[in-house]
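Read the single chain below, which is given as structure tokens and is the form predicted alone.
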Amino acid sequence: MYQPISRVVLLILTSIALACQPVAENKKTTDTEMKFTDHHTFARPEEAVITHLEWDAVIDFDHHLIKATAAYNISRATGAAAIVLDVNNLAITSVTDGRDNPLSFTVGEEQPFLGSPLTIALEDTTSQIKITYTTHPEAAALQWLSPKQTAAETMPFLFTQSQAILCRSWLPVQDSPGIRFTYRARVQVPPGMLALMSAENPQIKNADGEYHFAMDQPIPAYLMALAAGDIGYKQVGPRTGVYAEPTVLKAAAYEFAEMEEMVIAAEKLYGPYPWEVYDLIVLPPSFPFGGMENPRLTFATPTILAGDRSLTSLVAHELAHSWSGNLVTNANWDDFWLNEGFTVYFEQRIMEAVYGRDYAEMLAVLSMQDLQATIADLTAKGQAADTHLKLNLQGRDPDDGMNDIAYNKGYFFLRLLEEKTGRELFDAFLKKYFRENAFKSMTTERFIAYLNEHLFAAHNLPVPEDLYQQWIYGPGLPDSHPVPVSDRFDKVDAVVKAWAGGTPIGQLISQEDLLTKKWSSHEWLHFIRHLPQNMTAGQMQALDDYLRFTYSGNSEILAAWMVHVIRHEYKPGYANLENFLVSAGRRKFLVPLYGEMVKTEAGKQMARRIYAKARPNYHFVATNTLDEMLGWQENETS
């Protein structure tokens, strides 16, 4: 195994006035010293370090390649003789200073998943570099899509999703958590295309396809983001707006229309939205995320679009991000629970404010659900100290930790905290403290000791024993941990004890027509979940010919169908599970979906016949996963 670079000390450089200052100065604005560990980067930031990018950029379609000059302003400590910033996979044409004066730079070995460090030689003046290259046509970051991969088939895509560690190999960049940068960039685009990225947005297309924008806030590389194609705008708020292909927007728009109303709840809880503008892009299907949280502008997954607005919990969740991660960041990527176990709890606070305590505790019911089922596969597999929240992810990828664990684990932790808290004490402990860590990073560590300052010590509260131990340090799910309860949910598992014990699906959903026409996509998604582990193909029949889940317009309520048509051998419901997995990208789906047919040696051949049509689709993020699982070598075509 690959051990990494020895520990990186990061020292975080900016603040909330470097967010003010004038891009052209080389200055900063240095908060609370922090030194923290970096397994991920190659960057020695407390030598020098990016402040300010200035991108310029053209978008090659034909031949799938980004050609660009990336500019920094960098601040750098006395006497520091380089700078380094991580690269996977670029051409490096040129490195100069401000003045085009030539700087000496190497690129040194390449190491799995990290890429390469970028050696920079700094002159005693130098405090501007600017780097010249060109991506790979398969850059991990990347996703091309030709005109028949997109919904109106008339222009190619390109969109990026740079979380974790993928921005380094679509830009040459200090690629940390802990780093901050501000950025402004010109973007050339074919004609009749529109482009967009994270930062200030054009809302319709103009003529030479030449766009600028700018981020003047600053913001981690996972941050960046880019998209370019035949897009749409519709404004659905004061603040609020939806991009999408022209075929999707009227749907995106009414799917949507809400997010103004999310927008005031979660400013009601936790103070003013930092980013002026919250916009979201539907990206085409191959997106292997649900959502990703760029400032300015959240991608999402066109799996959210059920048609009912049902599914829009997601956008409560990104739009969470603009406090939790974009505005306080985990440091480094074993703190990742300090982004995403905040968001999850943000998001419930948001969904029960705009829809009521009994729809968000459907919700946080179905969080159990899947933190319980995440902790015994990875107890299961030898591996229970990637349920711990403080990870070790040293020589691993950093998507290792991207999973159930980080995001409802940290829920019910900071749910405990709430209840023994108050509601109103931890409520007013939020606001403080997104307010006074804004812009920065936050470690595991920082963030216990500032519990313990500004919530227990500030009202005479003690702090549990083992609290943390138990919670942060130690495996599974401690005893300790909340219990949500949904009277709703009830009322389902009512129904389907009625069906398991012989009374014939028809005749229950005649009686209980007025409840269930009311069921919202949780409850159906709760109704799948709890059927009976062994079925006959004669009662998935009966189900599937009143309730049609093979058919469901509702991607979440079809992917949990579907891990019973494959765990049933129901041959009804091939078809349309390869049309699922050949038409969306979204890792949440796939990795079960994929997971449930290897158990079997006819499913495993199944899933690899599918995979072969179906990865061309598929964005790196999924097939780097995907691809392990199946045995799949690479250039493997069937």
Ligand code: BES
Given for the second form:
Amino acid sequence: MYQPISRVVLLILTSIALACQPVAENKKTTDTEMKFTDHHTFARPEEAVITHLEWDAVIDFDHHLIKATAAYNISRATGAAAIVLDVNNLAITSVTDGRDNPLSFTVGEEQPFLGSPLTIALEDTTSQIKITYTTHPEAAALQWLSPKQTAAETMPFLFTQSQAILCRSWLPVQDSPGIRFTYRARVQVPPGMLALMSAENPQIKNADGEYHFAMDQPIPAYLMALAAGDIGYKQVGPRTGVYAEPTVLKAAAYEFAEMEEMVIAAEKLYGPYPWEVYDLIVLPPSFPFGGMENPRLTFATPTILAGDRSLTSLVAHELAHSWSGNLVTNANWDDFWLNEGFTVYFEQRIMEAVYGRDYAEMLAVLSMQDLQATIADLTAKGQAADTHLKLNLQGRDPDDGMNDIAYNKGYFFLRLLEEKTGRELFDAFLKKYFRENAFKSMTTERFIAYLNEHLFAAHNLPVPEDLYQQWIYGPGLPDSHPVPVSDRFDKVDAVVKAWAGGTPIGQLISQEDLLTKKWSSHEWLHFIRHLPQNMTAGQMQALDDYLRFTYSGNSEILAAWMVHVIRHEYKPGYANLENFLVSAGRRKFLVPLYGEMVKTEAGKQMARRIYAKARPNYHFVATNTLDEMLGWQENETS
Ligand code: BES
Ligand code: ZN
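Please move on to the form predicted together with the named molecule, as the form predicted alone is already shown.
The next block holds the full complex; its first chain is the one shown before.
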């Protein structure tokens, strides 16, 4: 898999040159923004880059360690005397070249959230480097679960979460989304377990626990992934299947039975699915995200197992990343909206194709509600700059700046472009964009240049410079925003209004038999979000008696209802609130619930009591956010 130096270096230099091209009349584009830089890596790709990884690893569940060797093929500019990788909390035992000759190396001073540079001196002829290392038991990307924290409670479980810059805590790597490499791996897990990666995967366990993996398409480090435990597989379509703990497998296969249909819908929109196989693994409940788009194998939370396929837009989202993100990748985390905004747009289009326009419009209205809430919140906190699509995360943990804005403001910006040019032109443009930029990274400025040339100039349309300034380089929600309309939600609004006006819920339900029977979970979510802000406990009880929100098996409904439980001190909901917080580790649910609790003194006490119990179940990604919110000290026992 060795690539000739000159070709790769040329490619890098071309990318730098392209990234530095001035963008026509873009006044806010300064020199610093134009550099092809990533503030969150120590790598110096203009000198030397990794191109292929051979990873050989032993997973030690007893000590919560991975002992591994990472051998890279590298590609270097003439005269480059060193290659720099990122490491975070890794114990490096040795570094050699491909022939086992030692190479000298230094691990630089550790910096907050970035870790350290691993600088390896290169000899004139070095074309491979081989690093032997051990991870730290507290490695940020890794979550080691005891059997008790899994569904069947029989075997331990391990999973990784590398995005945005956590890969370096389990693999010494150039951890920048602009640097791609292929990989092969051999992974040893205890017999009886299955191991999976973001690669060509096994479907059944073998006796000795040794598994081999291949990812022959180049990917950035944030898409490196590993999961190991008592895992089974069930096929759901020709190219699609689900992995889960055996007791969860049947429910997972039912919930995600429509995956193949989604892949077909996505291909019709933006071209052939480029990764051969699309599988999904349902992880234990402590997985900190809804989903993570690891190539060939989406990682997902079990909180989307609603039993009625109502939360599968998450699958559409992670699948959409197979194009937006995994194929055309944000060059650095300031351009995160190129990954997530495109993906929400694409997700919406898949949902519309599979479930119809009125269904997709409900999702769009919910997305607008989320966006407005986030903008209000960030603006109130004096963080208006974080409401621009193009971010400046220099000196910050990228995780702090990556929020709803990239997703939903990004979505509405792209929807606006679609509305302006018409769907036909816009779709043809996107298809070409994904084809021509496949396996490359993209900056906001290069995207604008591409858009100007291939969408606007190509069809003699005026370049909407003012829109770029408002949406990409300006704060808040521009007046030009599209307005999603949902008739189905209008009906929900009428019911909320009647209830708030005094009509008993029982009467409304019997009048509108459609209420309980025909509403989707999105309608219920809209209903709960629009309940009055000053309900009495009696009113909440009346709702609960009929609608049983406190006991909902749908995590979105439960999470939205629990905000009211806290705000209105609705005591009958407390036990289930606690159960939910202790069992589910999805940050999107935890943050609003703990956030609501800390608004009062009594709530803060409750939050800290529950957190002490729940914290051992949470991944670093969640505790990193929540520790700060709750003023949790490292030495507090949990
Ligand atoms: N790539 C993200 C998850 C992510 C973002 C991890 C930033 C680390 C840093 C993933 O595609 C995602 O957006 N997940 C969402 C679900 C989606 C339906 C909006 C989530 O986890 O809630
Ligand atoms: Zn996403």
